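Form predicted alone, single chain, as structure tokens, below.
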Amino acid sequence: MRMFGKAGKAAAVAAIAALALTGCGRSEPSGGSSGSAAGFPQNSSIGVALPQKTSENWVLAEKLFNDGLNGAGFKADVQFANGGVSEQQNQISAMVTKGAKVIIVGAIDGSQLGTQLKQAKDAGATVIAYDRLLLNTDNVDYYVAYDNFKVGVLQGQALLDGMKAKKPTGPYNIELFAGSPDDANAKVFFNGAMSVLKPKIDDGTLKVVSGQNSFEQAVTQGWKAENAQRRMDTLLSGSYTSANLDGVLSPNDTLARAILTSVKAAGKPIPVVTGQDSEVESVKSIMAGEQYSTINKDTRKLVEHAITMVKDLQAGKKPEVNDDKSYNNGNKVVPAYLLEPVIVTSANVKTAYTDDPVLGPITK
């Protein structure tokens, strides 16, 4: 389902080898994944160390994770972090206490679980970086994640594709928003966007208002809507009290939202604003001809190829990878499984959802 052309698909990897920050670059494997190849006991305990719920799709991974994996006879060990990193080092440390298996591991902060990790795989256990790489470490075997740098680039573009639709020509007035520092996905998903964006601002099509263009200057810390929320209002004072704004590059549905929140309150016409997560609050904005576009990343098949992953190391099989060569976490390549993410607007959003039983029923 890839959708990069050669000449794409090489931009892409060209941009992803920039990402130093992040730890995601290109460069060919140092050597192979040190997951378990002898297989283990059908029962075993498998952890899973989630982030803070700050969107709809943390929350459904638990869901299915215990669902999918209670019922394939593992003993399910699924934990949030909502006190933080050192919850979540706590978290992974007690679930090698108590003899995972595997653990996946969806971190707060990639780089900040080192020493957990270590003791992970120096008590046998495989380690799964599960939607965010896990950074700066040899002790991660797999990485199981949508492809973000393509998400950024659907967004990237479906900013310019909205703008073009309300005004035909440019040059158009737009702010740039970025998720959080330390989730090692933000930069990736802005870098994907930028990839779109930054030849256009080149051209002068597009302009920066505010004139915060980089990523330190547009991130948001802790994904936090009331964060994007107040840098928003600020943006509106201070950049837009004649100029109009005609879209806002926004990294997920929560953060969209409480951009719109904010254009609303100022009374300013609704400019064109992206998003990702199909969460359902943005879904039903898009059909009211608000948000313009989100990302499908379906997380029933990002957690069911996690739990595949670990049906396979049980039975002593080497899990199916898609792509060993563009991940590097700053110490080793690590192998990944890719899912193709798929934009939405008011286009397709009456098809985009037709067997999600939360969001197929809404949208038709």
Ligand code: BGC
Contents of the next structure:
Amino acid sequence: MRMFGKAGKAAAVAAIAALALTGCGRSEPSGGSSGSAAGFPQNSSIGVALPQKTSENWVLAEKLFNDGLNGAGFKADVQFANGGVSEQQNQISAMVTKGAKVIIVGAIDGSQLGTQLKQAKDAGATVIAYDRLLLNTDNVDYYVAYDNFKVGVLQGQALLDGMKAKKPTGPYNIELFAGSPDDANAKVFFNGAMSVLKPKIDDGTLKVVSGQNSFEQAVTQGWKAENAQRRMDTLLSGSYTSANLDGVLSPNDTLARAILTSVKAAGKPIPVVTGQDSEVESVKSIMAGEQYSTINKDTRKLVEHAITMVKDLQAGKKPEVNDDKSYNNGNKVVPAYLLEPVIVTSANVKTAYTDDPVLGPITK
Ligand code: BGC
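What about the form predicted together with the named molecule, after the form predicted alone?
So here's everything in the complex, that chain up top.
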């Protein structure tokens, strides 16, 4: 996987500067080589290719896309690819054949859709990467997501804060978990967290007792709870028979709960465990004093912005972006609209979700 995300920011900026010097630079976002400038009929088909149901946010997105797009007069074609990458490839091809004017993609593997995205662009559709970046392709026009690097930074900081609150001085024993290596976000989350944790590992404040501190060692295939639970079981029996585990970096709530299940089954004291997604059971766990933190990335706002982009394209307008330098997909810097993630711990859990119809009542 090539460099992208904020870690690649400097390189991306340099690349843009070099292009501009040679006169080949694109000074403004590429808004779909065709289709977008002229707009398209209101009742057009809009494809939404979602990955597997690996967390609640995707399930909610399906409903919100269907309701929002159909409600705005478009024909929503929303598909999950529970069968894997080839199913998602076929779904995107079918969306192109059905004449979708915009294809919104939450990729299982952002680097495996090159052929289908080219088909989409050749047919005049605009391609929007949703939540996860599409990698190593020119055929993506926009990216809409929560700032993934910032998610990681917030997780890393929460891990430190949580451990410090329990025990004012280190050293602290920790273990690191990352998401699925085929998901472009997983490495960005990890890099964000490590931007906070690595200096503390280097100065001895933090000790990864297992020694497994690289992304490759920390990954959780398919974002599957059972894989995280199994790895935690192994880490506990291998490295924590006598040592105390103070904290675990978990990239999302599903994995956080699996890690907590493993720790409890081993009869160990509960460490500080981070998360992401504000899943119902994790928010309850934070309120009960078990999981330490989650991240609020309101799916309603993300889907709403993606649909705003579709409406702009339909009207022949260029969609608004607020970041044209951070997300280099290996081939181009994808113009992005990034939303701000918010850290949630027991300190703010009662106020974080006041306008959320599901979490609001639970956290009152
Ligand atoms: C999303 C996370 C989610 C994970 C697993 C990521 O790409 O950004 O919110 O927890 O996928 O579904």
